[in-house]
Amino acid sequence: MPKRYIPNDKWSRRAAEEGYRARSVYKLMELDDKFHIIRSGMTVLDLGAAPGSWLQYAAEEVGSKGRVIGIDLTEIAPIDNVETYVENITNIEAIQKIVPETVDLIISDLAPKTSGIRDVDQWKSIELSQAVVETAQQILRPGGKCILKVLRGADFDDFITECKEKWKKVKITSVQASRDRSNEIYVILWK
C-alpha cells in the first residue's frame, strides 16, 4: 500500500483538512482579517494563481455576485464559482484581453522558480512585483486595492519608493502563516 503524504507543518496539515490546496491560504486570511480587503460582489484577480488556494478563499468571501479570475503559467484544476486561465502575468496586453473591465481587487501570491541563490531570487520577485504593480496600475479601479508578495532583499527599498509614489498608501506587513526561515513580506496598495 502506497504511502499517504502527511503535510509536515501545521498550516499545511489543517489546509488538507479544511479542502484547500495550500497552506498560503492562511497568509491571505489573515490578510484580509487585518486589512478588510474581500468583501461580498468583488470583482477578484488573482496573478500567479497556481495552485488556487487564493482563489478558493476568494470565490467563498465574493459570493455569488462576486467574480474570481486567477491567471498561472500553469492550468489550475478547477474551483466552483472561479475563471482561470493560462497565461504569463507579465504580458499586461494578454491580461486585458482576459479582463477587459476594471477589478475592486488584484492579489498576488506569486514566486519566482527559485534558484538557491538569494539575491537573484529575490531580483526575479521584485521583477514579478513590478509587473503586478503595473497591471494593477493599469485595471484596477479607483479606490480600489493590490495585495502582493515580495521577498525582501537589495532590492526591496527602491521597489517600495516607487510605489510609494504612485499608490495612495502603501502598507508592510508579515503574517504568521509564512515560514519562519522565510524573507517574504506583504504589501497592500491603495489606489
Ligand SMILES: C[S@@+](CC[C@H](N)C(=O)[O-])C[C@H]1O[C@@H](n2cnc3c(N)ncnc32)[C@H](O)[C@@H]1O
The other form holds:
Amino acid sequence: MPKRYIPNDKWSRRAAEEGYRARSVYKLMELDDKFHIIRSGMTVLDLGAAPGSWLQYAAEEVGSKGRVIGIDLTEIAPIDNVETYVENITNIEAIQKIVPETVDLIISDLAPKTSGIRDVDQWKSIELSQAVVETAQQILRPGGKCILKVLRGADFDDFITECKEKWKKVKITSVQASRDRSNEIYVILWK
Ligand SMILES: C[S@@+](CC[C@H](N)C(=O)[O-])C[C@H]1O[C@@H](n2cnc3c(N)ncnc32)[C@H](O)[C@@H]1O
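The form predicted in complex with this ligand is what I want next, because the block you gave corresponds to the form predicted alone; please supply it.
The next block holds the full complex; its first chain is the one shown before.
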C-alpha cells in the first residue's frame, strides 16, 4: 500500500491541510498582510510559479474579475482561473509575447537549481532577480508593484543599489515562514 506523505514541518503540514501546493504560500500571505499587495480585480504575473501555491492564493484574492498568469520552467498542474505557461523567465521576449499588455503586480519566488556552493547559488539568484526586474520595467504598469525573493550574499547590496536608482520605492523584508537557516529575503519594488 502506498504510504501517505506526512510533512515534518509546521508550514508544510498546514499547507497540506489547507489544500495549498507548497509551504511558500504562507510567505506570500505574510507579505500580503504586511503590505496589502493583492487586491480584487488585479492582473498578477507570477514568475517561477511551480508548483503553484502562490498562484492558488493570488487567484483567491483577485477573484473572478482578476487575472492570474504563472510561468515556470516546469509544467504547472491546472488551477481554476489561472493561466500557466512553460518558459524560461530570462527569455524576456517570450514573456512579453505571453503577456503583451501591462500587469498590476509581479510576484516572484524564483529559486535557481542549487549547486550546493553558496556563492554560486546566490549569484544565480541575483541573475534571476535582474531578469525579473527587467521584465517588471517593461510590463508592470506605472504605480504597480513587484515582489521578489532574493538570496542574500555578496552581490545583494549592489543589486539593491541598482533597484533604488530605478524604482520609486524599495523595501527589503523577511518572513517568518522562511526556513530558519535560510538566507532568503523579499524585495518589494514600487514603480
Ligand atoms: C520555490 S519554487 C516556487 C514556488 C511557488 N512560489 C509556489 O508557491 O508554489 C521556485 C521555482 O522557480 C523556478 N525557476 C527557476 N529558474 C527558473 C527560470 N529561469 N525560469 C522559470 N522558472 C524558474 C523553478 O522551476 C521552481 O519551480
